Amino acid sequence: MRVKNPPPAKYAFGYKRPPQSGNAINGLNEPEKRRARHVFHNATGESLPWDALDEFFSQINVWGVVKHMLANVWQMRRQEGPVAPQQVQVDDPAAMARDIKQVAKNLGAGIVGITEIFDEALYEGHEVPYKYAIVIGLSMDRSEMEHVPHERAAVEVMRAYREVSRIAIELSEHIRDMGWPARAYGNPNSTDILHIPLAINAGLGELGKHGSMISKEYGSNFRLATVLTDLPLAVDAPVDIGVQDLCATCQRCVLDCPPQAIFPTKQIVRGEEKWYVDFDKCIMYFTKTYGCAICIEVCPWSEPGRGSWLMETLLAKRKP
């Protein structure tokens, strides 16, 4: 896919006194491991350096986006709730994991994985009283996302967030009806957890050069939600589908990024070498263009039906 008429990286807005660099907050070039810190989207109520731009972003969004945002906020009131007094006993966590994944798919999930919660998947200063994370992926309508970086694609992004939130909420209610505590995380604004590290550990895909998840099934054309629970579940393992092989040489997202925010090589971020996107360059264009999403749609993995072929081709090339 090639982008049609992306606006230039020129802005009619800006900070009189620029806040602390988002790259510094994110830990770019930091050699020591630490948890991530909130920087932009935030649903915790705490004050952030980039709050003014986030508020501006919310105010300039079109009604189609706002409608889905408000509906999502309303349905998220059900993310927690009472737990049934009688608890279903779990003698086989593997069988229970299969059952829960099937429930999620019956509710509309496209891909589902399970992992134990780990330190790097929690924001600094936040803790959760759960052991497991059930991560859900839902694809977006490709015909709508072909309109990035304009408002029509932004509406589809928020529609997908609203729908994947609904799935997570209903799955959490199902688990609570079984007598086990569960909490749904479906708000795209940051709260306690980072969805992408959990999704990688749960085997849904790998991190791409554009800083987003790449799955075999959907490329990057999908959105995530998560359910945290203590229901005993067998966990999945991270997968290798060849993403690193492709991203090491592919320049598609780098070339198509108007603000030139995507690093061509991996960077050290909070003590780990990984793909990283320059926050300070990306966020201004993101705000101007209703959330942009150019990089995830031009990615070769996002072309419908190409994922399995790419994986098989890339992995085959490793064989001597």
Second form
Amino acid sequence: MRVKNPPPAKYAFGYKRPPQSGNAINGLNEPEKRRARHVFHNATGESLPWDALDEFFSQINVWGVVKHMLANVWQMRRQEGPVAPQQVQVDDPAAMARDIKQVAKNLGAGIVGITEIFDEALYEGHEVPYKYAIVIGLSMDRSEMEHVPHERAAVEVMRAYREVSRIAIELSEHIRDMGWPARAYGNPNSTDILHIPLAINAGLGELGKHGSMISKEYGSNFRLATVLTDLPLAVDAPVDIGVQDLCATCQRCVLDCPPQAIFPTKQIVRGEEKWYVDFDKCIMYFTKTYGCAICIEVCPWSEPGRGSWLMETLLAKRKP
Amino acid sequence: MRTIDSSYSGQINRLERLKRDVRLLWRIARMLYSYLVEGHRIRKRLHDKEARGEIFYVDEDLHA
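Since we've got the form predicted alone here, give me the form predicted together with the partner chain too.
In what comes next, the whole complex appears, and the chain from above leads the way.
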């Protein structure tokens, strides 16, 4: 899809004294590996350099978004709870992983993957007392998302966050009923974990040029939530679906980004070469348009029914 | 209107959970009030400044 006449990247708001660059906070051009730091949509209660814009974003947002956000806050009270005293013994982690994925799908999940928790998936200064992450993806309604950048799409994004959070909460309750500790992590506000690195390691997709994950099933037209647990589970392996091949030459998101925030080549970020989006440019347009999302919707992978064909075509091209 | 994730609360009893829920409801009510009242003022100030061709400085005008 193409976005017709997006608003220009000119702003009636800004900082008089600009805070530390979000790119510096994110570790752009840093050669050493380190964990990520919170930069926006932070729910830890810590004070951060971009807090004023974050608050402004909440206050100018439309009621449809705020309504879902408040309902999400309320349901997240169930992210943790009592663990049943009788523990279900797990002799076959692979069978348990299949069962858990089926439960998640019965609750409404679109895609589900499992990984062990690793260092780069935790924010700096945060630890979690769990071994596994179950990452859940839920597709958004494409007919609403086609309106990006518009409040209709913003409402759909928050509705999807609320719904995928509900699935994670109910899955965590199911695991706790089995006598194993579990905690659900919703979105978009972050505390301990980074959902995208976990999702990539859990085999749900690959990082795309627009800085979001691309899955075979939905492209980038989805939202994530995660359940952390100690329930013994077989883990999934990261996948190669050809995203790197496409993003190396495709310029769709780069060209369609009004503030020109998407780097056309991979950058060094916290000691790793990866796709990266200029935070300082992106966040102003993101705020102006209640969450933008142009890049994820113009991505060829997000075209419904196209993912499998793209994957097969791209992987076939590699054969000599 | 920042949301704060709840602290770990796995093994709290029913009364403590009720207290936590009441605190959370109170926080949601404050967030709602903030959006409706403060947010209304902020949105109005933004539009006024925009109409005059001025910049709304988030680090100065948000709580002015």
